[in-house]
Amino acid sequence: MKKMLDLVVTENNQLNQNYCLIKLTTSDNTQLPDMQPGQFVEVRVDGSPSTYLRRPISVNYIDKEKNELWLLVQAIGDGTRKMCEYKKGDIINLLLPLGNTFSIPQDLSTDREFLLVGGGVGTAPMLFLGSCLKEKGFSPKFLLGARSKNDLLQLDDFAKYGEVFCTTEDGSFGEKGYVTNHSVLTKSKFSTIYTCGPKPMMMAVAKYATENKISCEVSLENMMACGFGVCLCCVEKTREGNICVCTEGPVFNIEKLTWTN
């Protein structure tokens, strides 16, 4: 169920000059909604006159046992700027869970093999993605993507979860080239891929999967700005016509896509 909060600010960490990694908590110690992997949420961003709407921010991460919230931001903006200045203490409103889920399977078995490919401020769902699959028994792998090495987030939270390869596209660090070029992708043999991250990134991933009959699933990252499908601005075609990627997704098994005709 869809909810209206003002939540604190329990810590703002500036990972680089680009992205924040904000903490977030109920202020009368309820507990948070129940999110699952790949939704997101809606922050109306105050103090920022150019902003009028609301952004939306993946789930990056739900602390149980702190009943926190973690927002990745990247600033690109004035609305994401304005957020990555918040301090401890701040009140925060979120419309949250919105969009749908990543599928989990619920068969335990142990051959199945889970690679979640992230890129840029696309890592983000990865995490709690990963998180949920090691619940479950899984051991999931992690591929992450960047420009160089300060552009990688929180591997040290990823391998918690599962083993991570990394590329960055100088060679500072992990492999160099794209998240396509890894060996990890000749080496291991996986029954299912999960992504989010720039577009043409999901299309290689998306390519590659239908190539190697490997199911599926990306999390887009059109522009939701406000998570009802009233704006139409992140309308994506399918092969079923038209659909708003904030009511409809953000996660899509790429047979409902038209990437790969």
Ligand SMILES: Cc1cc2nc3c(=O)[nH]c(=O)nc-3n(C[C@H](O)[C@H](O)[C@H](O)COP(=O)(O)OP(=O)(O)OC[C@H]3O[C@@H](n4cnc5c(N)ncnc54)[C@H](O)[C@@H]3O)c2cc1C
Contents of the next structure:
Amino acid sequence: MKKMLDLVVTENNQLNQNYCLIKLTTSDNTQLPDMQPGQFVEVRVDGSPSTYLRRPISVNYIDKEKNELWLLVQAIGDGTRKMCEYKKGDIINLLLPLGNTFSIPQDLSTDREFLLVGGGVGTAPMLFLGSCLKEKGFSPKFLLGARSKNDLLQLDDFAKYGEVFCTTEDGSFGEKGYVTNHSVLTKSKFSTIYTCGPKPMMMAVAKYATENKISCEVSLENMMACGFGVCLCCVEKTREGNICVCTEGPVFNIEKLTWTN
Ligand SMILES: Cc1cc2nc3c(=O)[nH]c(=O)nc-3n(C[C@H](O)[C@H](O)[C@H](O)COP(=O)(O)OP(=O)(O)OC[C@H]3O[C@@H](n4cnc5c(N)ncnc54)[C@H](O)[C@@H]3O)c2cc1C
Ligand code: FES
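Moving from the form predicted alone to the form predicted together with the ligand:
To see the whole picture, the full complex is given below, headed by that same chain.
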């Protein structure tokens, strides 16, 4: 059930010029609400007079030992820039957890080869998803894409949960090109691909998955305002009609979308 909570900033680290990693915990030592990979929070951005509406941010990771929620934020406008200025001890109001989740098999009885593909800030939900798959006994692989080496973030964290492959558009780290060009796709067989990132990247991944008969789930980052199904600004056309990404998503099996034949 979603809750409105005031959480306290324990750390806010600037990871590069555009990204920060905010760590939050409860102010009264109570347990954080249960959150699952794929879900997101809506942040009320206090201190930014031009940011009237809450901003949706994915659950990047849950540190159970420290009772911390991590948010990876790319500063692209007033709201996200303000979030990157938050300091240790600041209180942030969040609505959480929102949305559905990636589907994780409950048993290890069948062979499962998972590839988690993230591009840009779309790598954010993949860390939590990877950690949960690892916890269940699976060995996920990560394929992370960025413009340049400096934009590839949290690589040491990803490496705790599986093998990490990277592409950069300028060739400064990993293989040069887009994620769909990476050699891991030809060298390994995957049963499931999960992806989040820019829409053209997700569509290319969905096309690859369809052509190779691989199950594929995508996490959409449509523009959102209310976050709970009222304003209709997050609508996506699907095979079942137009639906709100904030309440029925953000995670969809590509079979439900109209991206592929
Ligand atoms: C389910 C979901 C999960 C998300 N997870 C993350 C996350 O983990 N980390 C993160 O940094 N961002 C995430 N985003 C995107 C984030 O919500 C937007 O970047 C943010 O709302 C922009 O707010 P702003 O006030 O900084 O910028 P604004 O001033 O509102 O907008 C600045 C620019 O960003 C564009 N923009 C706004 N929202 C989006 C969007 N959803 N997608 C693409 N462009 C947008 C606007 O068109 C404008 O050009 C997520 C979005 C969704 C829907
Ligand atoms: S964001 Fe308002 S309906 Fe989805």
